[in-house]
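Consider the single chain below, provided in structure tokens and representing the form predicted alone.
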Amino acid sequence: MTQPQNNTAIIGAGIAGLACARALAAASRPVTLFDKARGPGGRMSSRRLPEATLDLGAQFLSVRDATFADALEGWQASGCLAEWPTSLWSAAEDGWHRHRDDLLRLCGTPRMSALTRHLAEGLELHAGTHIERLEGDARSWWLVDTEGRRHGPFTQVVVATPTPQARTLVAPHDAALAEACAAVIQRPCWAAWVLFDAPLPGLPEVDHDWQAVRLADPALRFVVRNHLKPGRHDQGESLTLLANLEWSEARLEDGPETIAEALLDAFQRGLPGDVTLPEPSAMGAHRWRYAQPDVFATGEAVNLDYRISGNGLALCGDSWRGPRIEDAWLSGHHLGEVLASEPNRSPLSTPDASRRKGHLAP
């Protein structure tokens, strides 16, 4: 397919790559999204089973920023997020306290992918598209997928996936940009699910319709009762459970039945009194092998937003700033306002570094 000029392929249509197209297309910037995945959401995306909705990945995201505040408003009003949760409390050896801070949360509704759906509107998108390579020239981009089809010319391509995958594409063209993708340690997680045909029991002292819990179990960080979250009441019990990172770097080629086991057993054992789950009928895991950089792994975060280069490639994502929702978004949308700002700008030429707030890669 022949592209118009000046225009931008981004790799990846999670929370990062779909903020970029949209801040190139409010500046309208000609700019088509690719992900091998069925649809957008990234590590946002959600499981439906005949019987529940299942978000494996993100939970729900917290609000610092104000610009992701800003976004928010909107986003709130579209009706794809609401306040969650509300009832939410940690597990400690003398039972389990209520959570309290002033942070805002809000889960996406009816499922996590609503908002990253809600995102995608409008934009180009070809999902199940798996883009193996970059074949580049002076003034062009084409990518080619699995499949062996080419896609472009393209004057720009933003990738915006866990670096390991951006470093396969981009190290043939650009030693820096593969550089900087190895320096990031991404982390492993285990999401296991578990379907009950029988409601939790209660638990001493705790709200009977508790949403989600922090641990402190050395398998199991976090657990959420999916249908206790917004436009999902009609569903039957359902448990997501979260690893912790060093447990599932150290089983990580386990299969998913053992993980599903021990996440539960472990959730059994952090129940406070002599509370016993119902049998379950039914559970499984996904293995999230990038599910999170570690951008404190040099002792100190990056907080430079993105990565940009001379000839026409650029990478974002929560790998550049954070492992929030919010990080991957602002590091997106701060790269998307970057390369709409240059709209003439040849893909050889390098940005002014000082008109933006990222990093220039040497």
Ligand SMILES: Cc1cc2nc3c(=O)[nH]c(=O)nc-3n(C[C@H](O)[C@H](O)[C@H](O)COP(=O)(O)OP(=O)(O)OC[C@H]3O[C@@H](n4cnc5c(N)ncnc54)[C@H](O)[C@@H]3O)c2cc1C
Given for the second form:
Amino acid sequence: MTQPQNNTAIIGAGIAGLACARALAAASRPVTLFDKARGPGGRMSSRRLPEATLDLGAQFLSVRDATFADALEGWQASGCLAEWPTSLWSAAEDGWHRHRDDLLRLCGTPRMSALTRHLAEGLELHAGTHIERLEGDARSWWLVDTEGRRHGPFTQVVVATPTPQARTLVAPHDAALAEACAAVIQRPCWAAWVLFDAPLPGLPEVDHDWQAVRLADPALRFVVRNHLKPGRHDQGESLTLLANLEWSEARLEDGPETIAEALLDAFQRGLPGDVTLPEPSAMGAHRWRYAQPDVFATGEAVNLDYRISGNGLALCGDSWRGPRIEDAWLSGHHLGEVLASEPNRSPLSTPDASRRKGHLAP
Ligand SMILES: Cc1cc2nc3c(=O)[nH]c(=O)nc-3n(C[C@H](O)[C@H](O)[C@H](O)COP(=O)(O)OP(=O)(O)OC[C@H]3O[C@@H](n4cnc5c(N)ncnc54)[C@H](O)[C@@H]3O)c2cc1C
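After the form predicted alone, can we look at the form predicted in complex with this ligand?
Whole complex next, starting from this chain.
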């Protein structure tokens, strides 16, 4: 079989893998995505219950970088993003205060995963495909999934997953990449959801339709009203409660019911005045084992955005830049642009990795 030149496999169809794929596809480079989940999205995915759609990972994206802002204009025009939250609050001992700053914040509509679904359009994606290991060398790579199926050959493989998962895949082939992965800690986070039959009671001196609040509780850091997100007005009162990372770490093996109850109690404690929450009709929790990158390898990773080795392996994702959607997108986008700018090489040639920005010195 003739191997296509510079065909790339990307493991992970979160925002980083998708950004990398789109940059390669824009340069007419063949690219195939693989994700173990049923669809694209990763930590931007949403849970759909009969009663409500809940964002349990990222709640909104914020915009700081000009390249990211340019990309957003097109996504907004396609209708998959809308400005939100417009009523953001911070809880303090003397009550809740409106949070004001100049940041543009947007969320997916009708759910957070609308953006990643939009970015996946037209790309070849093998969903429900858990890649267990890589086989190959600098000339060609094969991906082996948990069903024993082999996918390939590819001239390069991008691993766009949290670092612990990336490390498992690259460790047998590249000690330096594996070491870089080991240096980035991805911290866990519990995300609870709570449904109510009745709307929440009004809060003193707070907008009736407040959308999200930051809390200073040891357990709970952020509460979001899903039904007040754009495109979701047909669902009832439905909260997402995000736990603090330290608290989540200490309760990683607790059951979801216990977690949901503890976070709901924390929310009740954080309400201003004597307001009492109504009885929930349903609740649960999702554990993100790898929620947010914390420690960056030797302090230099923040500026590198991604990692490339000389043997056709590369890494991108929020681990290499920072803990936000914007960081993950920029990491994947920059990596995709660098890979796309390389001349087509025959499968038998050796890539000149030293020219690449994210090259990892041996
Ligand atoms: C609870 C929570 C709240 C957050 N809130 C915000 C927020 O409000 N704003 C913000 O900007 N950011 C937020 N973030 C962070 C943001 O979600 C992430 O930074 C971003 O989504 C990371 O994207 P990624 O593509 O790097 O990784 P991911 O989204 O994790 O994508 C990795 C993908 O790889 C797949 N995968 C892993 N291993 C394999 C394998 N072996 N084979 C195949 N597929 C595999 C996974 O299924 C996943 O789809 C939040 C994160 C969490 C967890």
